[in-house]
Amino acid sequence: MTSQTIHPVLGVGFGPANLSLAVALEERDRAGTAHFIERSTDFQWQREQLLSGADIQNNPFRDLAMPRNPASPYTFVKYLASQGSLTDYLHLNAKFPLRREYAGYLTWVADAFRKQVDYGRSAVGLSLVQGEDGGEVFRVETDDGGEYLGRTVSVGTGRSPRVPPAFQRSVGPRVFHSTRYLSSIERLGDRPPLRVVVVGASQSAIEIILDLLARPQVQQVVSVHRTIGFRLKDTSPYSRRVFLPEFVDYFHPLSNAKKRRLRDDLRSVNYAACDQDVIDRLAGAQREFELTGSERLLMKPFSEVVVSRSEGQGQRLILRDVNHLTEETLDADVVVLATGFRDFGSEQGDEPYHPLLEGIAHRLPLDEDGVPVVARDYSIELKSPADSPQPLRVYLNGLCEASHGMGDAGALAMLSVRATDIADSLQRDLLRDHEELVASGTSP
C-alpha cells in the first residue's frame, strides 16, 4: 500500500516510546497531526521475554502519562480500575508489577490509538524527496513496496541488537539474541536434552536461565560471563537520579568523553547487574544442583566466546579466559544472546547512527567522534540547502543513551518525560508550519 498523504509527523515503530508521544500529542488536541507504521502485526512489547515471574524493574506510575499528567484517562491506575483490578493490585502489595501485567496496560492503550497506526508494515528506507509544494520531505519505505510521507519523522523502533564478534556469522534457528528467546526456544519443540549456552550477564540473562531450568527438555545450561558472576544492580535512589529528566539536563551539554566515563561509573545501575530476588533464586537452584552432584547448571566466569562455529545440529564454542587467557572448548545445542543493544558511538561494538537513517546520512550533523549531534529535545536537525525554507527534523525517540544519558536506555521511567519533550518541540513545529500557511493564503 502507498499513502502519498505528507503526515506532520510521522512515527516509525509503535512500542512504548511511539506510543507514548501518541498519548502526548492527544493531550494537546494534536493526535490527528501523527501517524504510525509498524512492523509486527499488532501491538507487542517484550513478548520474547514474557517470563513467568519476570516484572518490570520500573516504579508502575511513571508511566505512559501520570507524571505529565495524572488525570489523564491512559495511566496505569486507570487500566487497573477499567479492567476491575485496582483492589487485588494493591492487596498484592509487590514492589513492581509482573512484566505480562504491564504488557497488558501498554497494549490496554495502544488500542485507543489504532486507528493511527498501520500494523505489519516494516520500515526499510528512509529518504528525502520533493514535496507537492516544492519543498522536501521525508520519505518511508516499506518491506512490501509502499511508502509513506512526512514532514517530520519520529523513530522509536528500539536499539539493535549487540552480537559479539564471535557469533555474528552464526546467528539464526539456534543462536539467537535474547530478543527472540521465547518464539526460538518453543521453536525447538520438546526435542530432549537440549545443551544451552546463555552469554551474558544481565538481568534478562538470569530470567533466561531461570527459564531454561523450569523447561524439562533443557538437559543443561552453562552460564559464560566475563566478570565474576550475576552482580547486585545499583538500585539506591541516588544512583537510580540517572532516571530523571534533571540528570538529562546535567549529561546533554557534557563532552563525548566526559559522557563515556559517567556512563562507566553508573554502568551497574543499569548493565550486566541483576535485581536481588532473582540472584537469590539462581543460587539457591545452584546450590540445590551441587548438593545432587547435578551438572544441569555449570557458571563459566571471566570467560569470553571467541570463536563459534556449527558443528552437526550444534554449535561448537572456543571459550577464553579473560585474565589467564587459557582456552576450552565447549558444545552446545541452543545459543542464546543476552548481550545487550549496541550504542551510538565510535567504540568497538558501537553504531554511528540507526541504520534506518543511512539514506540520509549524508544530511546528518556530526560531531567530532563522527556521530550525529542530536539535541536536547531528541530531534537531529538536517544540514539543508541554503535555500531550504525550514529545517527538517528526526526525533530519536528512545534511542539516545549516549547523548541523553541510561534514562534513555529503553527505561520505561522516562517514556512520559521525553514524550513531552518531543510533544513540545513538535507542537512549536506545527504552530509555525499552520501561521506559514495562513501567511500563504493556503490553510484549509
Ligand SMILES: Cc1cc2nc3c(=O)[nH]c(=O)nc-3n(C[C@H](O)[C@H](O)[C@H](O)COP(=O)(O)OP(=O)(O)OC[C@H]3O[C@@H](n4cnc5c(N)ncnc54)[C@H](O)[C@@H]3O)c2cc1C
Contents of the next structure:
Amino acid sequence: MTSQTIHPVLGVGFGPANLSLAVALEERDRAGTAHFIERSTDFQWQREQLLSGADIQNNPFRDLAMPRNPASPYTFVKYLASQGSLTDYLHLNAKFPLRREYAGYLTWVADAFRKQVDYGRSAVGLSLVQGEDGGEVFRVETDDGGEYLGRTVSVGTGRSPRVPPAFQRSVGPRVFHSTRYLSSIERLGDRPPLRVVVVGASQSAIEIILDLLARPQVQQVVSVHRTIGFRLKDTSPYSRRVFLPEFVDYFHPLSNAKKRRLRDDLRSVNYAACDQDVIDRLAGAQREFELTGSERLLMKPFSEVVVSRSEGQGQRLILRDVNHLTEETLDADVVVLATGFRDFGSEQGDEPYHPLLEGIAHRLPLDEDGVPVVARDYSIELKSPADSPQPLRVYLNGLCEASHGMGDAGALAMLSVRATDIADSLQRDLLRDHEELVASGTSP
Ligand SMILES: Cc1cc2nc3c(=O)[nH]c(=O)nc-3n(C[C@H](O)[C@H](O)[C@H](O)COP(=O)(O)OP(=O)(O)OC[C@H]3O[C@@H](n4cnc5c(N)ncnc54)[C@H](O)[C@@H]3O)c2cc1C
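Show the form predicted together with this ligand, please, the one above being the form predicted alone.
Every component of the complex follows; first up is the chain already shown.
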C-alpha cells in the first residue's frame, strides 16, 4: 500500500498528443488533474528532422485547439500574433508553414504547461499497485528509479522506430534510424568523403537525401528502396477524409479483416509516399547530376537490403532485386534507415501492444488476433477482479492506427478532436470521482 500522491491522470510522453490533452483539460478547468513525464530534457518536436526547408503536412489551423475551440489561447494564430509575426506569415502565402515554425508554436504552448511536466524522465515500466484507499492504481517506474502513481494513464509516447531485420544487429553510430538523423550525422563531423545509403521511399527518406546532398562531406548518396521510386502522396480531399472524426466513427466498429483491407487501400495517404515539392527538388537535382556526369546520387529501385555487416569502419550491404532476385554488394560509410515506425497489431513486424504495457499484459482484454481491445474513446478497460469497485482504464493517445484508422498515425490534424474524446471520457467517470474525493477531503 502506498501513500504517495496519486495523480488522477498520469501522462507518459509529452509530445503533441499529450500536450493537446493538457490543453483540453485546462479548457475544462481540470489542468491540475494531469501530470506528465517526458523523456527529453525539454519540449521538442521531431528535433532530429528539423531540416532546413522542411514544411509540415497538414493544415496549420487544425492545431492543438482550433477545431474544438477557435477562441483558445493556444491556437497557431495566437502564437503567430504573440510573436508579432502574423502579418509576415500571412504575407508569405505559404500553403504549409515550415516545420521549424510549427515546432516553435508547439514549444510555445508547452511552455505554458511547464509546471505539469517532469522533463528528463523516461518511463520504463507500468504496473498496478494498491493505493491508500485499498483500490488499485497505476505505477509508472522511471529510468532513474523514480515512481509515479496514477488513477489512469495516457500513453502518448509515439510509436517505436521500425528497424528492418537485416539491420537489427548493426544499429549504432554509423547505422541509425531517421529519428536519430541530425545528431548522428553531425556527430560524424566533417570528415570527407562519406558514402551514405538511405533506405526507404518515405517523406523522411527524400527529405534526408536532400539534406545529405547539401553537405559537402557527403561524396555520394545511395537511395535504396523496394519500389520503383519516390511516389506521390495521395492528397485528394476524398482520400484525406481519413483525417476526419467521422472516418474514425466509420472505421472503429469494423472487423479486423476489413480494417486491414481499408488501411492497405489507403496506404499512400501517409506511407511510402512523398509531397510533390520534395519530389520535384530531388528530380531536378538528379537531372543536374546526370548533365554534369556526377555520380553523387545513385538510385537503387526495386532493391532491399538482405544482409548488413560491419567491414572496417563502414558497412557492407547485400542488396537483392525484389523481382529478379539477383544480388549485389554495396559498401557504405553510413546507413540511414528511413523505414518508418512499428504499428500495433498482428501483421508481420507489428508490436501487439506498446512495450510499456508489458507489466499489465495479463490484465489486457485481447481480440481474436491477440491485440488489446481499444474502445472508441481510445481507452483499454483492464480485466478486473469481480469485487473491483470500478474498472481501470489506460488511454492510448496517438497509438491507435490499427483500431481507429489512418488519422491516428500521429497526425497533427486529429490531435484536438482526439484530445476532446479522451477528455470527455475522463470527465465522464474518473475526474468526477476525483472531484467527489476532493470534496470529501480524502484526496489532494
Ligand atoms: C519528421 C516527422 C515529421 C512529421 N510531420 C508531420 C506533419 O507535418 N503533420 C502531421 O500530421 N504529422 C507529422 N508527423 C507525424 C507525427 O507523428 C506527429 O507530428 C506528432 O509528432 C505525433 O505526436 P505524438 O505526441 O503522438 O508523438 P511524438 O511526437 O513522438 O511524441 C512522443 C513523446 O513521448 C516521449 N517519450 C517516448 N517514450 C517515452 C517514455 N518511455 N517515457 C517518457 N517519455 C517518452 C518522446 O520523447 C516524445 O517527446 C511527422 C513525423 C515525423 C517523424
